[in-house]
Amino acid sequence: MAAEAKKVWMDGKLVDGADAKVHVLSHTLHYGVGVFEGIRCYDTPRGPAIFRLEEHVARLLASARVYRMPSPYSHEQICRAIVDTQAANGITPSYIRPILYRGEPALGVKNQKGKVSLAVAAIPAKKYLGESSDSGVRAKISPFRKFHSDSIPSFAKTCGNYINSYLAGIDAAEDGYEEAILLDHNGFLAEGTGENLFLVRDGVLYTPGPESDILLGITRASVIEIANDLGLKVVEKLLTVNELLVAEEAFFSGTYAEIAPIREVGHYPIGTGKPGRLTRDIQDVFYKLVRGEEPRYAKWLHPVTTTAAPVARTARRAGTA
């Protein structure tokens, strides 16, 4: 990412993308407990605008609580450094990674007295399922399982967590496929290797909840309330493979893929073959209101204004904010 990025937040500096380091010998580095959160920016009218930015935030403070991280910097510090960041790369698109990691020298897997830094870049935004996503995408069922939350919680954005999703996504790709659906420990329908699963049938929209082990995605909790919005009823449950088979319509929604229809599920097509009409309908909509074209969704878009002062670190910690 620091190979793309022309200034990289660090600790209150913006430093040079190709600067922008940390010791091969840091915890987060070795044993992944490090928490983080992708975050896009758009062009709007009124100018450059960050994707629910506040609702970011707050869930990189709470991963950061769930392990143990106190983070050094409150709420609105982290908003404003996300900011400032944007505004020095000056690119939109763009795809915006804070990251909380201790990256001092440290091992030990119990180590928890190193220093806890804050990182945030920048970058070109990409069609993460590839540029024609947004007519279809090919996926299929993973032999690797979603983990269980007992075991590691996932409702937690964690550097570790994301194993298992490189796993899926590897073995789909050597197959020729864009993404990969992984299943819960039940066997159930749970998510993409980055995204949120949904699926229609007889005009109402299902999505797996949180008992199969999901990430509560943000943009998830977008499409629900523009599914609403749009008169549509919404159903969260346990989705066994047959149901999406034999569904209308099936899509995915996270902050680097958007919203990509999938067209076909290992050999099956889904529906027709080609992205439904209230998938098309909830597109539409996500894609006028990230331009800032709807204004009942003004209250999501975060402008980019610059600021001034730097950013310096604080004695408060996560959640107190």
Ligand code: PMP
Given for the second form:
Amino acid sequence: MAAEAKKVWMDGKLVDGADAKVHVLSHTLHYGVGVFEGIRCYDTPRGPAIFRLEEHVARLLASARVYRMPSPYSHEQICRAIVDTQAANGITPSYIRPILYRGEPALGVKNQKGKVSLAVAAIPAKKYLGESSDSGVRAKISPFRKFHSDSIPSFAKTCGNYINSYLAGIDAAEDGYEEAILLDHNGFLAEGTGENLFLVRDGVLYTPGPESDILLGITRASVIEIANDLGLKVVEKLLTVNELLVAEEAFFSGTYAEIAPIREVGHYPIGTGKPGRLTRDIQDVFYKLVRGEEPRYAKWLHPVTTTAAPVARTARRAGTA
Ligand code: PMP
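Beyond the form predicted alone, can we have the form predicted in complex with the ligand?
What follows is the whole complex; the chain from before opens it.
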């Protein structure tokens, strides 16, 4: 990532990507206790705009609270740091990655004394699932279950959570699939490695709810709102593999994946085996709105302005956000 990131924001300073380093004995590296976000910035007729910036920063701070990582920066300061990083790199569309971490040498799993730092990087955005995200993704049901929230809270977006996604993801890739679908502890559908899941049946949208130990995706919430605005019914419930196999349509939602139709699960085609009509309708609205072409959703776009704020100087006074 650093190779592609020209400038990385680290505790108030914009440093060259090659110099964006942390200590090898850092607590986050060893124990996975760090929290992060993935955010996209799109080109719009009014200039670059960050999609749902405030919601991402709110989730970052909520994740930090779960892990008792007092953020030295307020919500507003983190938003500013993200905007400044985007402006300094000047790449759109981009994928922005803020992370709160303990980067100083601090071994010992219960060590909470290490300084909490914020870094923000912005790299050129790619299509996560390649061309397939348009024509439809082939996914498999993973032999790895989604971790239970009784062990690790799934609502927090924590570095260590992704060893679960990693195992499921590489297993799917080794079997020739583009993505994995993880089941929850009880065998109900949970989500992809980095995406939420939707099904369509009889014109109704279904998606697993919080009880399936998912991450409450910001794209998921956006899809639900778009679907409601299109007059579609959306039901959150426990969903079985059975229901996925007979679905007329299915798709993933996520910041990196955006809205990616699923055309096959295992060797079973979903619906006609091609992206379905309602998936396309939702994709149409989504791709228009992120490019600033749907005034109704302008509230979700945060313009990137280039005035640098003195985040570094005020940082230490912010206290816990
Ligand atoms: N589930 C998991 C496990 C994820 O990592 C992500 C990506 N953040 C999502 C769902 C989708 O969330 P969002 O729409 O907020 O990117």
